[in-house]
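Just one chain follows, in the form predicted alone, and it is written as structure tokens.
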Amino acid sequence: MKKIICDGNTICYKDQGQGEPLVLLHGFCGSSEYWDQVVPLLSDRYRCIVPDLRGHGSSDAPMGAYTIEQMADDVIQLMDALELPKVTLLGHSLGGYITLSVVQRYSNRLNGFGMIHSTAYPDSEEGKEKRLLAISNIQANGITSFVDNMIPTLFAPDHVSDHPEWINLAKEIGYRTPPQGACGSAMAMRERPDRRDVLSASVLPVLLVAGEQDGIISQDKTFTVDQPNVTQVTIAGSGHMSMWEAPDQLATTITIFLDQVQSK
């Protein structure tokens, strides 16, 4: 992987393909590997830049709480280092929260954006309590048991039983998340604001993707805005991980959206 320094922290990233730049952000306790099944389907037409978020994968994991804004600034600094004035930005789950922070503060750096199994809603009070419990769990018992419990919930029930190789690989990626990175990112998610207004106010092309069987973020939480610049797509049979559960369909959805972005 390639590396840059963002505010003293190393951010690692993959840079594959040629064409219009597309930045892909992964979810919590994931890494750039989450996109490994999709990038080969896009990289013949697009330059795919896929970072490990701060606190994840091979990137640095500073101690303490992170903010979604810090993680968004990392993305902008990566764009600056690569001399990319504008990109299309797609974020999965946590990556979608980061994407909306970029939209709110740096919309002039975007050609379009998308949220994949993500939401503009903040955490509910119950959700905030669960973040604190997750942090306590990780601090007390380590990352392995937390990941073992979390990963099966990301997939549609049939896929958990029919594709143990997906579960095992996702767990292996999760095990490599530094505990302080998981805790710092959990705090970032807990403290993120309601950005439904950011989503509804944007005039950029928007892609919203939901999984029919997503047990983490329901379709109604993803499809919070319905207007002409917004494309809504539900991936049949998919849970929270269509990058693995339906990579061909997700890649086709992204390609159609990118064609629309380029035609603007």
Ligand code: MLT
Second form
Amino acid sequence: MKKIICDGNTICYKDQGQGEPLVLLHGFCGSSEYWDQVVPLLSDRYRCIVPDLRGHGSSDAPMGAYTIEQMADDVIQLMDALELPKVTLLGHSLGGYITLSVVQRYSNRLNGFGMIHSTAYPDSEEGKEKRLLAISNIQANGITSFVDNMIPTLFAPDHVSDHPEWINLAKEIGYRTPPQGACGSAMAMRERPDRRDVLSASVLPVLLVAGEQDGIISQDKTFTVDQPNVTQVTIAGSGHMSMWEAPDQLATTITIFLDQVQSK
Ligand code: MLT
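Compare with the form predicted alone: the form predicted together with the ligand:
Let's see the whole complex now, leading with the same chain.
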């Protein structure tokens, strides 16, 4: 992987393909590997830049609570280092929360953006409590048991039983999340504000993707705006992980969206 320093931390990233630049962000306890099946379907036409977020994968995991804004600033610093004035930014789940912070503060750096199994809503009060429990759990028991419990909840129930190889690989990726990175990122998600107004105010082309069987973020939490610049797509049979559960369909959806972005 390639490396740059963002805000004093090493951020590792993959840079594959040629064409208009596309930045793909992964979700919580994931890594750039989450996009490994989709990138080959896009890289003939697009330059795909896929970082490991701070606290994840091979990137540095500083101690303490992170903020979604810091994680968004890492994306902007990566773009600066690569001398990319504008990209299309697509974020999976946590990556979508980061995407909306980029939209809010650096909209002029985007050609368009997408939220894949993500939401502009903040955590509910119950959700905030669960973040604290997750952090204590990771601090007390380590990352392995946390990841073992979390990963099966990301996939549609049929896929959990039919594709143990997906579950095992997603767990392997999750185990490589440093505990302080998982805790720092959980705090970032807990503290993120309601950004429904950011989403609805944007005039950029927007892609919203939901999984029909997503048990983490339901369709109504993803589809919070219905206006002409917004494309809404539900992936049938998919849970929270269409990059794995339906990579061809997700890549087709993204390609159609990118064609729209380019025609603007
Ligand atoms: C993710 O996949 O990034 C997380 O499930 C998002 C969250 O916990 O809110």
